[in-house]
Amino acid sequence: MATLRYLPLAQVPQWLDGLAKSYTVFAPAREGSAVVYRPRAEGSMPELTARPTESAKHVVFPRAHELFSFTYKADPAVVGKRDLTLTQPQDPTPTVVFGALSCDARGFFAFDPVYDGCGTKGLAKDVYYLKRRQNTALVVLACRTALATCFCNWTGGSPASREGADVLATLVNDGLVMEALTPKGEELVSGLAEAGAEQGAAAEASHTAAEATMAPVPGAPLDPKAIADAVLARFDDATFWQAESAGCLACGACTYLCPTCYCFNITDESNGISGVRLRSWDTCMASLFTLEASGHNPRTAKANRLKNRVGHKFSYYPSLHGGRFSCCGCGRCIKSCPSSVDIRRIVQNALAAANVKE
């Protein structure tokens, strides 16, 4: 087991200032009523008590990311001919996300196989994502209590999951117990003092107490295959999806706040003879998401779009990636939905419908 380190809360700003000499540091900060991950201002204390409204995925997968810039220049030797020059952006700098949640860290596991060529399947790798992923270290802050919308235990997680984290930080009394889990993490905390036995025990007690605040998994033990099969069995059940989507506004808040949604659009934004090609977040809940060049749109109905979103997370994605859900159970889609659509209820209703049929 790695040596536990201890960081007094009063020294957190100083420690992060030190990291900022070698890394770009993101940390949770209050903006109005929201808590968001932002590049940290020198000397500032991160928000460590309120749950971040958004996930940290934009640090690795930016909302709008320049793939390259382009410039046209007239060729003086040939009338009407223009030469095109493409310029790649600079490689990302080493980055630390301090105060990420365990669900945020686990969320990147939905991205990894897709953007890494699906492992051994030999598909193209996305170098833009992979460079950022490899250059980012995650200091995960263990949750002290679960919200009513949290269901990470449905998807194999916990309030203090170490999966995907480089450092697990646990708030105890007036400091943070820091557990390095990877070589990246060891490098980050190597200068901190060792934690005492009482501090280590307090951290474990905090993890146990947080786990006890989670709502039990319905029908435990959870059977991922049964869920995948039940959701897929409702594929042609238009009545089911119309009922489940009745309250949905198709605003897309669920997808933009989700740590595991990875869809994007690509556009060329030009100004005269120069411009940039951007990759920007997109949402499958938008009516134009599946509009084809022919003018045909297979998902004009809101019910079909919700079916695709839920089906992808709990059936299609698991069938391609070893049974793992494309959902980390963070509950942000539930908490921030303006009409209280609850993805847990949809899954439970699909299971109930499958049981009735049997």
Contents of the next structure:
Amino acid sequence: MATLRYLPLAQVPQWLDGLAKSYTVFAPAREGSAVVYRPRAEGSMPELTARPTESAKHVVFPRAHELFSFTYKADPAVVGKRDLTLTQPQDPTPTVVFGALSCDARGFFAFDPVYDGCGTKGLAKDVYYLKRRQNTALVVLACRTALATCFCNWTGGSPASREGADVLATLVNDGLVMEALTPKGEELVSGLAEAGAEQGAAAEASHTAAEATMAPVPGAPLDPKAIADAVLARFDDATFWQAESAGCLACGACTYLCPTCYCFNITDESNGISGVRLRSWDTCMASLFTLEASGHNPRTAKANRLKNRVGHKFSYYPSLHGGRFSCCGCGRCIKSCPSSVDIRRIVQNALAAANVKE
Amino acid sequence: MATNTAAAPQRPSCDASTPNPYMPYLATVVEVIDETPNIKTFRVVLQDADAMKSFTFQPGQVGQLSVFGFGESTFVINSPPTRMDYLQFSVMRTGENTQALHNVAAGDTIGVRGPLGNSFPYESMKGKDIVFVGGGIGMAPLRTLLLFMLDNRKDYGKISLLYGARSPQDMAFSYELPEWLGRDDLDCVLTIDREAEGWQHKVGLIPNVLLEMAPSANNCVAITCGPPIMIKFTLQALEKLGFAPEQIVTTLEKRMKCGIGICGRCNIGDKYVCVDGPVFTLAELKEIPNEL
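Switch over from the form predicted on its own to the form predicted together with its partner chain, please.
Zooming out: every chain and molecule, the one shown earlier first.
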């Protein structure tokens, strides 16, 4: 294990100000009743107690960003002829997310294979995502308790999971115990004082205590293959999906808050002779998502759309990516759903339906 | 649980040499052909001469056409890879971007991304008889493979084409039809839905005419593309004629954005039409969830 370091809470703003000289620093901050990840204001103390409403996904995968810009310019030599140039945006700057949750860090694992050309399938690589991904360091703040909506343990996570983190920070008494997990993480914390043995033990105890607050996985050990099969087995069961989506308002909040939802739209915005092609978050819960120019739509009903969302996370994605769910169990979709749609309940109901059949 | 607790994957990365799949080639429209009241064909040449020279694709692959400021949509490359003077796309006017494309004139610059998607399994069709069944704009992808096969004629057995449209005016590639009808190495049948003055070919819906033609399924592959309702009844007709699902090839359409298997809207279960398609055999379609 790497050397543990200690950062007194009072020195957090100063330490982050130091990091800000070399990195763009995102940290959780209050915004109305929500806690969101924002570029940190100099000297400010991040919100470290309330659970962030959103995930840190947008730091690596912005809500909207430019793919390229285009400019038309009249050719002075030929009347009516216009030359067109395309310009790619500048590469992203090195970035640190301070206070990401362990589920957020693990959420990027759902993006990675898809945006990296699907491994052996050798598809195109999404350079915009990959550049930000490799330029972003994640300082994960270990959760001290599980919320009622948390189910990271269903997906192999835990409140203080080190997976995907560069640094694991644990709140103990009046400071943070910092454990570097990657060379990038070591670079961030190397200037901090070493933690004492007591502080290290307190961090360890905090992890164990947090783990104990997690509700156990129902029917453990959970069998991902059985879940994938059970969800797929409901594909033609319209009654099942109508019942599960009865309360759904198709607002899309679940997809926007989800650390693993990665679907996007591409649109052009132009202003006379110049403009940009943008990539922006999209939501499979909207009927326009799949509406074709002919008027045909394979997913007109919200039941079809919820089926695709749950099916993708627990069946289609695992079948393509080594059995891993496209879900990190953060529970934000449950917590922020205006009509209490609970993705855990849908999965369990699918399992139950599969068992009845057999 | 095992798969989900497996060691955390490595974080992916890229470098300056990784190509950007979202950057279109700039292409000059060299010719615009008015095919029907709502279909235009665009012949384009990539402005980067080296890129044009090294551009390779397989019959059935698609490209994304951009009119900058409007957007990007997917169309099959309907000229064959055996004729590389230009890349040809036929566009039916249905929405914003296709309207913008219809406003494009020869000499204008558009964007082209491609080739994307899979292709017709033309290798495994060698030595076999081929039946093409195209309806309306669905003739476009068939045209690519038809011309490719005509350019490699000795590799294939008997080649038949049944091409139908609502009316003579709705028949794209009409200027090529006399040549196709005149070839003795191609059995070409044309049909329209309703009688029209001066029409000297078949009148009737494609599936019915196909049953009349009654091609033998023996050592034969049928390739069909067209509007969903035509596909539905054509598949039924082919099965009635004894074609096994493995002998029937078709192409699917979905709303697409990225074209490279990421953006998430063209999936049917775990298949992405943009990378696993657009070409599927009926046998493959029977394996995937029913969500066309």
